[in-house]
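We begin with a single chain expressed as structure tokens, specifically the form predicted alone.
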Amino acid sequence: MNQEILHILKKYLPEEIIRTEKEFLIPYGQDWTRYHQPDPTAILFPRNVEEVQEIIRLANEYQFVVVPSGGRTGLSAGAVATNKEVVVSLDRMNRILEYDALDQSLRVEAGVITQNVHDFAKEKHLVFPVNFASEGSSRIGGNIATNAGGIKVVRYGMFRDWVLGLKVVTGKGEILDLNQGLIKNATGYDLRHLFIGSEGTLGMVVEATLKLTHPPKDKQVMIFGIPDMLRVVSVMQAFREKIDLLAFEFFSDNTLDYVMEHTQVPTPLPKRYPFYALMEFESNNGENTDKVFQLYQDLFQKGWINDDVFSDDEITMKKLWGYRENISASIAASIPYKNDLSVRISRISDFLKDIEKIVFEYYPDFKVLWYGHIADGNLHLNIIKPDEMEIHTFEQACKKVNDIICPIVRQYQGSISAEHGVGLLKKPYLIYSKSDLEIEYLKGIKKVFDPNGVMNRGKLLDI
């Protein structure tokens, strides 16, 4: 069947887009993810839209499956291909296609890679204001297909909210292009948002159309020690009470660890504390710095912090960034099990005394490292392999603890992927955060764009 697929790429598209060098075939196959042997078949790599739609009819009249791949930059095993599937990267489709001032948007290409995107509006005196440690790899189409959210999600929201227009070519190889950049469109369902967050399931994304806004002004970054993740809550809606935050996030001083070691930087602070957070927020003339320092004031005296490092230069507030951006990167050598859990932050503090009693009993001789986007309700919980173990022992494990863990995330009506997908890993789990009932419709919305299964088949549903 493998030969088959070959013969049949080979006789159909141009020879220049079809590669099947192990050395493509292995870093294709797989995403962050370490959990699942990658083994595809070829990686196609399609010029235009053209080439997409004939790769998905292909794959409809000749029965082969089709994996999505952008930056490969996933935490769910939404993009790896084990089982002899055919995988599309969208690198060679990296084009910025118009910038229209007057709408202050941009369409784009999905392969364009999302640090290049920020990079264009700031060159328009904009930003695209969707954040997140992999934007220098990963790409528009991959983040759309996951809906990727990132530190800014507190006052911005997730990466629907930023897109205006959407090209796909559809599982039945047919193209759509849904909502043509409009801001305002009242005309039935918007069938933008269902390939928004769809992960490669009922089609392809092969343009955006992106919003950009102004910049925010005087932005002052900082990084404060704090004695527990519960006073990490407290210290983060008190804030919130003074003013409008652009980011808040925390991380625990075994995470730091990890960034001290890999990055060669020393403590932002004098001291070590069991918790750190990062607050980034604007100036507003000096009024929001007036009322955060009188409030620092009054919550050290309650010892709720500890210490803090301040700055409002861009080469510093940039260094800052650097401890909680650079988790990912520092950790992801020690293999890490990601738990990437969210509640409405009216409900995180009771959310993180139930988890912290299972991760206490059941992780006992596991390192244990949070960290998160605690203002918008988002938290990471990554369980560190032991050197000694073997990746599955490990990952079954883990997996034990889910059992327990996701019961208690129903219970509080999260979800159990905040913002890395659902993919293969978090598929099991998935009827924890949907009914039975909404299951049944999302496989009827699948049959309906994918009706033979072509597109990225066995992830996010089983069908």
The other form holds:
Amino acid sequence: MNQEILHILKKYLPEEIIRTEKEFLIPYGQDWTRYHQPDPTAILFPRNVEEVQEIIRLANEYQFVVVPSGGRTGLSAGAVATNKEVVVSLDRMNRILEYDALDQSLRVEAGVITQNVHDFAKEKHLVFPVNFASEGSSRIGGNIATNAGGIKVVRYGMFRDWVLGLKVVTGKGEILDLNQGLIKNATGYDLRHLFIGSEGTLGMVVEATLKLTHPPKDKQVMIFGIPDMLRVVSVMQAFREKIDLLAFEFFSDNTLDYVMEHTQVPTPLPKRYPFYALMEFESNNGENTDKVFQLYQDLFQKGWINDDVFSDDEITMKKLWGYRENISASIAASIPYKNDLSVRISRISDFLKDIEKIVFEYYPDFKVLWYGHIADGNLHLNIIKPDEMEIHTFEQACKKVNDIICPIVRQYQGSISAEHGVGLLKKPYLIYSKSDLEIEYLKGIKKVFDPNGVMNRGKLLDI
Ligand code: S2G
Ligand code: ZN
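Mind giving me the form predicted together with (2S)-2-hydroxypentanedioic acid (S2G), seeing as the form predicted alone was just shown?
Zooming out: every chain and molecule, the one shown earlier first.
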């Protein structure tokens, strides 16, 4: 089959956008997950929307599957090609197209690296306020396809809140230019929001108009040492009541071990504590700083916080953020099994209590790392693969525990994938966060935009 596909691709597409060498097939046939053997037919590097359109038209006519590929930083196997699919990479569609100072908007091709958007915004004394660990290599199209979240969601929301316009090629090979950069547009279903988070299963994002905003002023960062995980939640709630947070993150002491080892940094505090919280806020002319210091004293007296480090200078704040932002890269070599769970903030305390019980009972021999965006109810529970354990044995052991954890997520009306998407890895657990009826509607929508099932077939849904 794949020789026929290859023949079609070479017949109708420019030779220079087709790569079939192993040094392309393997890396471009996967993302950051390592549970699947990449086996694509070819990797295509279209240079413009018309070439993307032609590829999807061919896929419909000759019945092959397209796997859209951005920065390949996905964590749910949403961009893996394991069954002779044709990977369509955005690498060569990476131009910043238009900045509008009045709109404070930036129109980009979907292959632009996320960090380049941050850098461009900074040159205009603005920010694009969606930040996350992989932004140095992720691409805007992939961020949109998974509705990326990250470390500033508590103040700025998710990726979808910053997309003013979207150009997509649908699974039928048709171009939709959605919302055209408008702030207000009450003209029926907002199809833009269907494509955001659709993981390449409805069509391919080829261009986006992003909203920029003014940067926060006089940022200040603190790291607290905290005696236990539930206290992290009560500390977060105590500060949330007093000030408008920019971020509130947490990580366990055994997670800190990996960051210190990988990045060769000293401990953030003179002593070690079971948990750490990182809080970022605006000084607000010292008003917030005073409130924070006052509350800190109270919480210290109560034993909710054991110690802290404070900074308001850029270099030190970046170092403090490094303890949180470097977690993902620091643990990657240990091939962690990632649970990316979320519940409403009001329920995070009880949820953590229940999950902690299960983890201790069912993962007695595995190292479990706890970290995440606690202020938006998002827990990253990473199980570290024991060195001697074969990866698929490990994956099976983790999946077994998922069968215990996921019903708890459903009981809390939570999400089995807060920000990493469903892809292949989380597809078996979708039923714990979406009703059967909802899934039927998702399939109905898939049939409208991709009637022949050529877009990322098998990801998110079984069609
Ligand atoms: C984070 C990045 C991916 C991961 O660090 O917040 O979303 O889980 C994650 O390592
Ligand atoms: Zn995260």
